[in-house]
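The chain below stands alone, shown as structure tokens; this is the form predicted alone.
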Amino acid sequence: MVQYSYFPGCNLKTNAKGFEETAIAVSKKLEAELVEMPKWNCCGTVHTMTSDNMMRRIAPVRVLSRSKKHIDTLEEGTTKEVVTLCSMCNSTLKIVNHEVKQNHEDLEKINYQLEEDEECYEEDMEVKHFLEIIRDNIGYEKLSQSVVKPLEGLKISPYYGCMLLHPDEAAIDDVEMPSVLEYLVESLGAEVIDSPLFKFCCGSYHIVDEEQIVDTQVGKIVEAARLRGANALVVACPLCAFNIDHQQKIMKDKNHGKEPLPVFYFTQLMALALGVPLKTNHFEDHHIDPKPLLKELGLTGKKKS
């Protein structure tokens, strides 16, 4: 069993419990266990674009420092990697880690701001998204061999959003032709439905002040997937998941939305295929209930004959 220092971030403890609990469950089944850091703080997401952003980099550097200390308590052989699930946390931590590795003077100033009982960060950590661990460390072959219930009948459109593929310092895959979600979906026995809007912005934080923008963006994303035959989408970002899931319900309630498509976190699909108890998915937190589709396809309870 390989262990990884896992940084959950804020949303995984509130609005995305199904994301976290399924990730931890499947990580154990795949012998690549995510072990939560005993002490962590918000990463400060999203990464600031201001030129003088010294104070905004203290929080992510503190996370990196605490993760390094956590690794010393894990099993021998654990690599110096902090693993994230949230694409926003992944982006913030990766960009800041890159910046402080390039600027030792700034890192020295940031280390001075850390608490007295915290170790100075020595820029020797790497930030990895769990999708990278699956692709590069576990491998799709092992994932496929671990499947006990192939996701036959699910036609999944992978949606990457903005932050998994941008900017270069944070990207986990090719910006124009990513494949990590596609190979994962195929390994689980589902069908991949490609959509040209795989990185089309969901509207992001406009949900707070300009909901109509999110309506428009989500409508385009879902319709593009539907027209190509998808019956569900898969994501890796809590904000994308909320916008696409919640806004479909709003649009349907306003009588100007078509039949919605369920939205899954990639770890929820893994959990279904690897035989993790259904309750771990927290589908009751979804605005578009995926259980009717799963039941129709025989993916919950007894399989249809």
Second form
Amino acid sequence: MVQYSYFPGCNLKTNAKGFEETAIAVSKKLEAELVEMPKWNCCGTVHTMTSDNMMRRIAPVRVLSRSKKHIDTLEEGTTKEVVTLCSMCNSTLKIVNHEVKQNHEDLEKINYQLEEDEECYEEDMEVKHFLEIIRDNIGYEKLSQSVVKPLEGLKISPYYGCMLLHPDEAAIDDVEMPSVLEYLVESLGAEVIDSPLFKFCCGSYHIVDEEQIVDTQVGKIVEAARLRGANALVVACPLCAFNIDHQQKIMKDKNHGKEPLPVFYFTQLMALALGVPLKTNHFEDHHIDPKPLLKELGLTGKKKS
Amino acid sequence: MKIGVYVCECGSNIAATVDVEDIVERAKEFPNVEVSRVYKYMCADPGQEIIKKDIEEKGLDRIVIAACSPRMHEPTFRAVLEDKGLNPYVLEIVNIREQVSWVHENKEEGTEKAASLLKGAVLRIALMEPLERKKVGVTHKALVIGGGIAGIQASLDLADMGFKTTLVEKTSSIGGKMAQMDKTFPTLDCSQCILSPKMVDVGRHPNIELLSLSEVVEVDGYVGNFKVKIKKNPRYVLEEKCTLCDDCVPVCPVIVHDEYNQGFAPRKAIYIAYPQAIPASYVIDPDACLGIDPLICSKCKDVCGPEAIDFDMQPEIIEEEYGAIIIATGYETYPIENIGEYGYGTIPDVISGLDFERIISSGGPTGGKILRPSDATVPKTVVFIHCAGSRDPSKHLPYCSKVCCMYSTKHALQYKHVVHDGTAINFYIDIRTAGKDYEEFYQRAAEEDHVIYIRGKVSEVFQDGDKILIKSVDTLTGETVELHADLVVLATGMVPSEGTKEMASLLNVSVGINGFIREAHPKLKPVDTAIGGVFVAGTVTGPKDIPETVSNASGAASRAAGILSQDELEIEGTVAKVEESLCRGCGMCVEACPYSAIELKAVNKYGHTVQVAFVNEALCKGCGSCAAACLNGAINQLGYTDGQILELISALGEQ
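The form predicted alone done, now the form predicted together with its partner chain:
Starting with the chain above, the whole complex follows.
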């Protein structure tokens, strides 16, 4: 068993509870436990494009420093990695980590501000997305060996969104032809449906003020997957998940949407395949209930005999 | 010792900021100065006459001239000295224009600086010893590496001037990329039709020795005297016996992709690159043939009437001497497999510009019909994406490849001429039509042939059913563009060929950051390299179109002829000299020398074999790097010895 310092971020505690709980449950099954770090704060969201705004970098650097202390308290914490689930947290933390490692003067300024928190970051952390841990540390082989209920019948279209692949400093995979979600879905026994819109913008924060934009984007993303035979989508970002899930429901209610496709977090698929209790998925939070599909495919009941 | 000092006013160029009269007066007090004068233009004939007269009448033996940069007129004044029987190296030029008057505003300060520079020069020249210009013989034979249009043109020019020339080509035929092209812009001449006469000329020119399937593997020596090893790979078909009857091809059981047709057509293991190939002979592809080793099949040999096939041919090494070398190893197109946003080359109907050349060529795989690769149907909408992998410093090539705007325009035009009801759309960043008649050609495509131009870079391309979805933006209207195409042609840029990289390291010529060979001077020496006797032609130095490549090649040929036409070459006297007794053979100078002019040699010293640095004066450019690097002070840069430089510094430090 290895233990990782895990940074949740705000979404995982609110509208993506199923993401977090399934992630922690499967991490234990894969002997790579995610242990929540204490006293975490906001990741800093929407990384600033300015190079001299140190205020905006204090929060993420504090996270890195606290995560390091957390690792020292872990019995099996042998790595210097802080693991995230949310793509946005991953991106912000990674970029800031990269920046302060390049600019020592900036880090000095930030560390000076962190003195009152009794924190000091020493450039000794790596930010990893849980997908990277699965790919690089756990391995797909171990993952597929742990599967107790292969997800036969699920035709999953991986949707990456923007933050997992952009910009270069934060990318976890090839920007034009990523494969991490594809391999993961295959390891779980489900079928991969490639869609060219795998990183087509979900509409992001326009959900707040320009819902119409999100409708258009989500409509295209879902339609591209459906046309190619998908019966569900898999995502790694709570905002993508919300937009695609929620907006499909709205569109259906407005009666111009087609039969919606359920949206899974990748850890939910893992939980289903690894035999984690169904309630950890918090499917009640989903706007498009995946349970009818799972039931139809015989994936919700007891283990297949 | 009698030193003459001459100060030039250069009109007002110098006189405005330097009190020339004052420094002339001061110079009279410097040691050994016999005469000190000022003149309006020293470089003009009367100015030269003054110096000549003084040398004659006053018996001067050292000359110091305070004027412009020695880059301008050092040869002029050296000739003056030589004319009067003095050694050309007892001349010192003080640059009081570029380094004083042009960069200073205050006349007082300018004058002081000029005076101390002048004093330094006077002190230094007193220590100057006459230097000897050594002479080396010249081998009157040229080597041209690479048989594309650049190599062909350079070889023909040299051969026509009467010089024996060896043309080395890696593949089985000369012709290069130009042979693969269908038509050329802006005249729409058939490429093969204008190229093949030149290829035939190469094949039959008495002064040209053509070595196909050959590679240069080793180069030694220096300007006028290169020793070159060339590896000639076996053709397995005797050129002189092959009658091109084609009997061998039908019986050959091995089918592979044809490189000449960009893989769109099959060929056999025995083949001829294309009908006009020179040398005009079939060739066996040893990687595909079943007859080379082990001998499993010999069907072609069995049917060959003239008995031209020999499976036992071996590679041979040819050793030859040359006076000058021209590198013409050309380019490759940027691989579409590198361009992720356009599918990493995995979408069958997304092809490169060179692919499209083969598809529209009447001698190509479709016989001139425009058919797309996936299902061999006629594409009704063709999208041409300019700058595919170019002008993109963060991901691909930072530079502009110059020809892509024009070749995409040509492709669109050719497509419209064949498929009249089709739509041709060009997505561009800027249209660059800098060439004779190029802009008119572009206007014609847009206005007469209704080729559509949309200003915007395509962001993504992907397969959508049997069509290809293009996502872009029209930056003139600010609207996003989404459309379906049947065929997408990527205008990929030029990158240095594999051969260019190999030759650059073999010949020690430097390359720029983009991998193209660096010219000796980008403007004034565009076909020279930093290595004497090594010239460059065509796209080895950067993207070029055909007319530019051809004139570049002729330029290189004439520069090479400048060496080949001499019986002896004079070498600059200002070379590095090793004091053997001080040298301890550490080799630091060998490392420091940018021209590979120094090597360690074993010599017998007091009964012991020791390593001593040896300078090849023909290769030495007199840069002084070795003299600066030598910890023991064993290397002296002739003309710039430590003693001379110390005198200079002490004069400057007197202020």
